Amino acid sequence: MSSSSHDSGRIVILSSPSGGGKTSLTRNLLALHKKDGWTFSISVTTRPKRPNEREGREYYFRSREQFAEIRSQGRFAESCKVHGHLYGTPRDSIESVCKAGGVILLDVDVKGAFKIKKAFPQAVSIFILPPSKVELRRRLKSRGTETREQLGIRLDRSLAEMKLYKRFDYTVINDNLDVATKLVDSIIHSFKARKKSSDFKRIDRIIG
């Protein structure tokens, strides 16, 4: 679909438990669609930048001061708090792409999405399940990032999430990258505010 399309806009949420690979395909997706200037939403965060990440390429970075500024002029569609810092998903953002008639792709958690879906119910809310707790675990592990405390608490919670897939308006397993893609991508195109029969007893075979 392209950012000159009549068509009213489309906000796309993307939504998985960590290790889900969310981020990956909302990657992919982006340069898939280059040419068709899809964008991201840049989220705004109170947490220090890295050394490798830019203003306004990975986040907007505001003190807490001016988080609270903007969540009190109502400008964020949702806002929470992870790991003691505050993230925020502009609501500007949506709406400018939504009259311009394109595609903005959101990469939240499991709570944000929600939130979004409340204030946007137009958007397509897409779920990403990884395809087996073992897996699951084993992305988590790789990622080298956390203890072992730390990563039993992100894996219990991402077992949690896992079970509210059918809260969103369609899921994918992502046991293949490139396919799980398409597989969104095609998601995206067709989605006509309906829900999609899911792989139900697949899916109650990973998460049960």
Contents of the next structure:
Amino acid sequence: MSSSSHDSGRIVILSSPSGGGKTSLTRNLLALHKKDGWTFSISVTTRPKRPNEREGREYYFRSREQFAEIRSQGRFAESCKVHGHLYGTPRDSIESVCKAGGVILLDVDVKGAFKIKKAFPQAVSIFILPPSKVELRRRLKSRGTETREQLGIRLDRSLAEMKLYKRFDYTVINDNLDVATKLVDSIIHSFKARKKSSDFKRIDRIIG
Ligand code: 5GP
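Now show me the form predicted in complex with ligand 5GP, since the one above was the form predicted on its own.
And the full complex, kicking off with our chain again.
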């Protein structure tokens, strides 16, 4: 399917460096809009499952061999290596939202965001920034899920990624989670109100 042949759905790319806060923000948005049919794109990953995660909720956890198989079948809209593990965005859920309508939120790293935007130019990309480097360091540390070395790698990478903010459609500074959630929510609502080709037919009828 060409990326522009169906445009009734809305693809929202949420990206941030590690520690930017996009996971909590995405969770908030989904809680607010579950009844409106907003969905989350559940990625496939080779990363080991964390204790609080569930298969098919945060991710589909697969072996490297299984991941390679899915990729070779062309079933990923994009895939990337992040912190030594593979992550891929399934193509089918994005395409069904494109056809059927609704909103799909994608929580991907910066490289993944650029790849999705290239494949689906009608998507909106939103970059979430932590309010400062000090806060970024604090957030990364407070997760307690990484070794000191992994933490250093994540921090360096986050700082490099933050420099790419201009390539996103919007940048939101996540100083306060509730305020940032409201801001992203309003960006998505205005994105939803943007005209699409199916609207033009209706508008043509009104003015014609
Ligand atoms: P975590 O392992 O901490 O859940 O996620 C690590 C990073 O991988 C995060 O920046 C997350 O947004 C990113 N990520 C999750 N799923 C995907 C995906 O399907 N594609 C890409 N490119 N990045 C992903």
